[in-house]
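As a starting point, one isolated chain is supplied in structure tokens, in the form predicted on its own.
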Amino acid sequence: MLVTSRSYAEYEAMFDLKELPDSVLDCCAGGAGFTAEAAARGVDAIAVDPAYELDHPELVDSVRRSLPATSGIIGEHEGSFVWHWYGSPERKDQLRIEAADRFLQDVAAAPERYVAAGLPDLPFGDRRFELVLCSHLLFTWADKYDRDWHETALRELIRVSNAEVRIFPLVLQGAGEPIPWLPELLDSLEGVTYEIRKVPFEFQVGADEMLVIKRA
């Protein structure tokens, strides 16, 4: 099981944020240490997660074999990837490495903030959260989930949001290649608007979107 450690800084520029609203969550959150620094700067924040089921010394064993893991991908993509905003492989690695600690100590002192669910059923109310987040789900394994069970996610993920749903990033992981049939997707929800923005944030070639969809 690959339990990614993304860090703070990388969720801001992911997803462009400026600022957080009363309650986010960040759906499915693996490692990342987003939930633990949010709710230290007030903000009702939750992580929701498959892996969060494992006993806690699985957790810690996992999260800490995937940090060398994603390397993986990007040497069998070397060419599909850019290094401008982490600046060096070693940045990027020290801060996935200081985003484990952060959720590693989280998650023991906090667990109620860490819920084993995941798409396409989460066991929240409708309109719990201010922002949901997804990051590196959606999309990026459209080889794996087909277009029906991203509606369905999409729906879900709506559906416990009150205001705005961010998902990044919008292409295929590896190569990155376009989603063809996310237009049409997107055409078929109701009652939201969207919009395709661009962001402070670019590794994989060419993912450097977002997706914003909000309540109508």
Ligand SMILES: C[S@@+](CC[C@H](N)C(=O)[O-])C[C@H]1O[C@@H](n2cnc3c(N)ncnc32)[C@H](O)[C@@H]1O
The other form holds:
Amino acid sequence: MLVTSRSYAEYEAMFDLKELPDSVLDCCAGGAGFTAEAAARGVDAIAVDPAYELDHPELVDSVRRSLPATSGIIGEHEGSFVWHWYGSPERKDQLRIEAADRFLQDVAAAPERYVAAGLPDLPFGDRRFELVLCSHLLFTWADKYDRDWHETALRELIRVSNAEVRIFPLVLQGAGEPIPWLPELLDSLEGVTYEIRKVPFEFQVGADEMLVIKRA
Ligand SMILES: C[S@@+](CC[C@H](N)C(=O)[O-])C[C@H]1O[C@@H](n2cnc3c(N)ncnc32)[C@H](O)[C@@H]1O
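Please supply the coordinates for the form predicted in complex with the ligand, as a counterpart to the form predicted on its own shown previously.
Then the entire complex follows, led off by the chain already shown.
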């Protein structure tokens, strides 16, 4: 799986963020610039990803390699992507390069914000974060992780959240197919309400909805 670097602007649009609460977890953060930008805005922001176990040169290499690799995948599935949000491939690459730079700068300056761990076991207490974000792991990799893994992972994201969990996108990577067991999985959760909400972002065709889970 690629250690990609989405920008703060992409996170704002994917998760339809207006204001950030006091504390936010980005799981799986990869090389995203979100945590650095949120922290610069005074938010208690933490990023978690198993890739942070890599030593610094290996992490730099993984993050830098993800951009050409992503562009290659997009090129192979041209009809599966739309460009109205980015405007052009050059603009997308510019956002990703800037985000990768921001991430690499911040991970060196404030390593305590970047926690090496992964779902379904997060090293945080119950209700630690007001908002928990998950971009491009759950559901999008449902061909790699099965339904039971998703249920355990989802319950873990809910456990560490005090108010809301937001997940984007809700379709399989590549083909962009819906996840057949998603409605049944959501109905099986206790003590939460959920909503599937349209967001002002679309890149993979049909991937323009996020899941919002609210804790009671
Ligand atoms: C496609 S990237 C998304 C990164 C970032 N959220 C973004 O939008 O650019 C997926 C990330 O998930 C991480 N990952 C893989 N398995 C994971 C797990 N079990 N728990 C948390 N993160 C995981 C990978 O290391 C990778 O950085």
